[in-house]
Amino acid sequence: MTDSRRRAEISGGGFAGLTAASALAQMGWSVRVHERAAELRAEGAGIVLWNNSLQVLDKIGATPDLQARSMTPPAYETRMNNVIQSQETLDGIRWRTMTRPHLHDTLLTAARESGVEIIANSEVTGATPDGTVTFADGSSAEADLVIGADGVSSAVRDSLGIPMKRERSRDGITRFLVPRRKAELQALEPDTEWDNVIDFWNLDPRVLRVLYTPANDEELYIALMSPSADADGSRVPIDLELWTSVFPQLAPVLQDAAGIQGRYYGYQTTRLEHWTDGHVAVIGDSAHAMCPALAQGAGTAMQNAWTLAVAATAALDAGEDLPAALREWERLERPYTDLAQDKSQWYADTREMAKGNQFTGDSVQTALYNPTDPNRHEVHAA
């Protein structure tokens, strides 16, 4: 039976916030999601999800909707100067590609169907450890649990004064959603499997990279990487002549990208001293923004959203102290996110992904993690 005394206030209607909202609502909480924008929508282009987040989507009942407009490519292919370095079929690793708007719509539907109250034009300006949330209009609300899922510039995090370190990398990326144009690409390279994810690298004489990711039958996600110091490589709209001179086989889709304004994002990693303070927890980019090398920014956000909901619910069911339960949640769950952050930062710093064969060992430990398995921490607890 729903316990009306359990109330969660969530700042941010992105992947982390909506996942936490659905999970908590399905566990009997009264949940409100506050989004400062006038409408809830996803920023960005495409995304890859791995087992850790796909297991969470299974649990909140969102998988059927997600499957409709997403795909699992045959392989992850890495090329250097258009010479294939590796083709990893990722056997035994569950993964899926899609557009960010599709994932966001899927999570939004799940939240609404779970009974979550979603409020647009509602800006959270801060929170206090006792569970008080303040808003830009001067009002406030009390909650058993407050979640800051409000991005890299999190007002919830900053209001708590949590010590933070931010690392910026030398490279950045511009992302686009364009038509697949598979037939035109096949005409240029008939022997290429254009359903693969293909990571095109060039390091010499100039560092440029295109990550080619089919999102579904009609849409293609391409990410163009260059050092931030490269004025032409990081220009938006893109310098079509430059990019097609280096990647001529991608000319049809680069031409589409050139017609989109785009935005160049520098890679960064955000590390907090702690993720919780009293009745408040921060998740997603608010807590652990990371470089995109392992495609785990959204994945770890969603896994932490789920495990946070489980931990908070279990604590209140048992009559335990919620702040202590949130600290224990972080102790158990954070190592998987820290590992993904560390490895992603290392790949960004070294550009070692250009060598291929990266989806082994600790690079896939977070991807293989199942946050919904109740026995997953037996080793850690020993």
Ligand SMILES: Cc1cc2nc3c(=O)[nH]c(=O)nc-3n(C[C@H](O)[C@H](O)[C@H](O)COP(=O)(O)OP(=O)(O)OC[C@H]3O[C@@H](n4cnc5c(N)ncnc54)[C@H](O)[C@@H]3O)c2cc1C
The other form holds:
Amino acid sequence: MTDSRRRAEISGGGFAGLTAASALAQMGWSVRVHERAAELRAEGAGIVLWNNSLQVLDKIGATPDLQARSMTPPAYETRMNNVIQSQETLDGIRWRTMTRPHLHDTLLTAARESGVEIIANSEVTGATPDGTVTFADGSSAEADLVIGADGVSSAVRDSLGIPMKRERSRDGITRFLVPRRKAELQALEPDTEWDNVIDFWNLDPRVLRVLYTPANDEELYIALMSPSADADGSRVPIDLELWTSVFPQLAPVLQDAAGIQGRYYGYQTTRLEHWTDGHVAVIGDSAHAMCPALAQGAGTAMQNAWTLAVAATAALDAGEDLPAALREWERLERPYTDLAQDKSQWYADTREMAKGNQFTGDSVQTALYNPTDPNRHEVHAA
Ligand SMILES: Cc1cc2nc3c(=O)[nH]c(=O)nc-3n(C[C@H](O)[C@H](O)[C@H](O)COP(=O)(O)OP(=O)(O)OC[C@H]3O[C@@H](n4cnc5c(N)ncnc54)[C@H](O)[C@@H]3O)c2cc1C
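Return the structure block for the form predicted in complex with the named molecule; the form predicted on its own was the one displayed.
Every chain and every other molecule in the complex is listed next, the one we just looked at coming first.
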């Protein structure tokens, strides 16, 4: 028997692709996710999610799984030269810290339970506006909707020839997941609340920063930032002597990080002329990679995955033209992502986050956004 449901083919089994897959499958679509890698997994680092993506997780039924191994720290603390600049309790803002493998496993479970077909070792080479997707083994498939969720080097995006601007920033980060070692840290600095996220900045005489983020009771995410021009600061494995000389209070966890190879990521922002072409749409880093200042790359990927699924389903239910509906989806949703990209880029350029008290005004607009609220555009325009 042939499957008469609407078909979606998705390139990429990361946060964007799996979220779109679950949403569409739950809306009645037949969905396949193609992942180039042999295994579906996320790298060993941490991640912060805010209201915008947590609302999407509620909708796809993934929140109970996520909650089980994630946390909301008591405050986001910012320090300069180890002097506290601010301790923001973020009252009224929903946020959660976790490991990337945990978020990825949660999304993978949701996709499988929604009936999504997930194919590993399946490399997409491109797509055409009529909804054809092509694979490295020479085969192809037809779909009502093709989604490029294949990351910052997206084959789907590049095959469509969508003009793109790429901006590289001067700073970058190496990320680690290490044991919490709370008692050892407490012994070194008894007055510190080691459950807080603590953003340790040093700008003078040398730009080095450690973003300390508890991910759950056992695991700690630390991200070490330095300019790419600083060979010792950006070296992997890390230069333990350098980092412990600047951040002696973090010595036990830096020691653990030094035992991991690590990878230094230079910040980059990519902006496309358009996110859709015919029956194809791109989401996540494929469409809008951003600097990590606001911790919104995955968050905006997931919000756009959800709103895309809703818009495509509504258009086909109403018998409307899908390419026109996808263009309208971009017109309505893109400003929220543009804002997150612009603000993140500004923070990367100015390093203004070091001053603390950052969760106000434009900087929390994206975090507060609710992509699942049907009245969201009126609410945000008001
Ligand atoms: C240092 C740093 C810290 C960050 N911190 C945060 C944070 O706290 N919060 C947050 O929201 N975001 C954060 N981000 C951003 C976030 O990591 C990304 O925005 C997010 O991972 C993008 O998800 P994605 O699914 O679009 O892309 P990816 O995670 O890159 O997934 C793409 C997938 O597609 C697959 N693929 C690639 N090419 C093909 C192909 N041709 N065929 C088939 N499959 C393919 C890949 O193997 C991969 O599995 C951070 C980023 C960095 C660099």
